[in-house]
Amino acid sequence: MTPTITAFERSPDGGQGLARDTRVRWAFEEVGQPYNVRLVSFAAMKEPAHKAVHPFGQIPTYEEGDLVLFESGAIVFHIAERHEGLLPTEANARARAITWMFAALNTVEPPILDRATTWISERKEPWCEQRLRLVDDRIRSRLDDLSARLGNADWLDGEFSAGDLMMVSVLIRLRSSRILDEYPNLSAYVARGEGRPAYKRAFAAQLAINTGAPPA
């Protein structure tokens, strides 16, 4: 049975890869798993039918037969567990890859999302600039440690894994802030992720929804 995911009918970023369905699409593309997409509007996301699938009225969701999942990290983990290509077969390496998935979502992403929320919702407030400086300091603290750990390696722990997929997806959110430019090895790391054919296919599919043009 082909899984079905949900995505924005019109993404707030115009299809630039920031919506979380991009992560799920990327995972599907990496493992070669076909998938269907059901588009939902902002209004539909808050309706009972969608909230029966995602209790918090967000995207993405995943449906396959009787299985219903929500949260992009959980969905990517499920895909990685069921298909070869995103998690190492060796037990310790597999555990480390999963750890990096959690690190991306629980340690690196929160201050990055805090920055986005501050800019979108509070930029007209007189104290916004000061708040952004504090949030940016928190982001740089995380990136300092991540940059040191990555060093000159291509990926976080040997071969590319679901941990890298999630981490790159999180770091992409920093592009507009230019903070990532301060870390050449992390900028190169993100570029390697975006350069993967699977990512390009996922990005093109998401962009096509918002531009009306079919993916190349």
Second form
There are 2 protein chains.
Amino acid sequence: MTPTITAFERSPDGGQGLARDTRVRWAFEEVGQPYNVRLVSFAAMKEPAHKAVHPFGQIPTYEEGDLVLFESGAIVFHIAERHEGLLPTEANARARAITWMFAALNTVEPPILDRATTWISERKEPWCEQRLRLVDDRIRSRLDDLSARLGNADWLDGEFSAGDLMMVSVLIRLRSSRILDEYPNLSAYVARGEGRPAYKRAFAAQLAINTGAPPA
Amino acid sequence: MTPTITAFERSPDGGQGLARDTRVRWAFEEVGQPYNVRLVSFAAMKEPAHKAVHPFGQIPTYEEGDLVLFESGAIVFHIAERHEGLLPTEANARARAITWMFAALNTVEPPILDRATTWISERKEPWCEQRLRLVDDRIRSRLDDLSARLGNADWLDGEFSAGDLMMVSVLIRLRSSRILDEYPNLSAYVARGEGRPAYKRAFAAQLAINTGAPPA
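Starting from the form predicted alone above, please write out the structure of the form predicted in complex with a further copy of the same chain.
Let's see the whole complex now, leading with the same chain.
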């Protein structure tokens, strides 16, 4: 049975690939599995029917027969566990790849999300500019460490994994800030991720919904 | 081989159990596995030797022979995958429990962490009080949804799982704010978690380090 995910009917980013369905699409494309997409409007996301699927009224969700999942991290992991290509088979390498998934979502993404939230929701507050500088320094503190660990490697731990998929997806959200430009190896890392054919297909598919253009 | 985790030599919370080693200790206690603890000072956490284990210079870490992990979410998952008691055996229920782990860490914890960061690092900024009110409303938005989903159930999805362990651990960080008092079913949920013998042993163990008292 082909799973069905949800995505924004109209993404707030206009198709820049920052919405979290892009991560899930990317995972499907890496493992070569087809998927269906059901689009949800902002109004419908907060209705009981959608909250029965996603308790926090967000996208993406994952439905496959009786199974209903939400949270992009959990969905990517679910795909990675069931299909070859996103997690190493060797037990220790697999555990380390999963560690990088959690690191992306719980250590690197929070200050990046804080930046976006401050930018969007506190734009008119008198503290916005000053606070953004504080948040940017917190982001740099994470990127300093991430850059040091990555060094000259292509990926965080051996072959490309779900950990890289998640970390690249998180770092892409920094593009408009230009902070990433301060870290050449991280910029190259993100470019390597975006250069993967699977990422390109995922990006094109979400863009097509937001522009009405057919996928590449 | 008994795994070794790291914890703060002196926790910033003075032993309230908010440091992330408590989650990992709780997981070990739930599955009945012994573990060793290596204490790390704030200064040592930022040294190359510790960053070789934890790239972001934090605690907890997990070392077992050749395997080195970091991120409390990844460590709890690693323990849950290898021992009975924290993840259902039925495949769909297992995937849903993992979903709640990610939801705790990536959807519920970020605004709670934002509150703590604002409180600690922006305490002297003129915007602190006003911004805390904004952040509190973001927290309430998450708790409204979580409370609605939990309803009258004891745990988020059937039996207690690693998803509940992580969600309770995240909600505990709200104690000082009193926001949790606005949600009787979530307060009772946290109390049920804290009432588990495994939690009590984990809490006592971290408290003993911070007070010098022997564990209960």
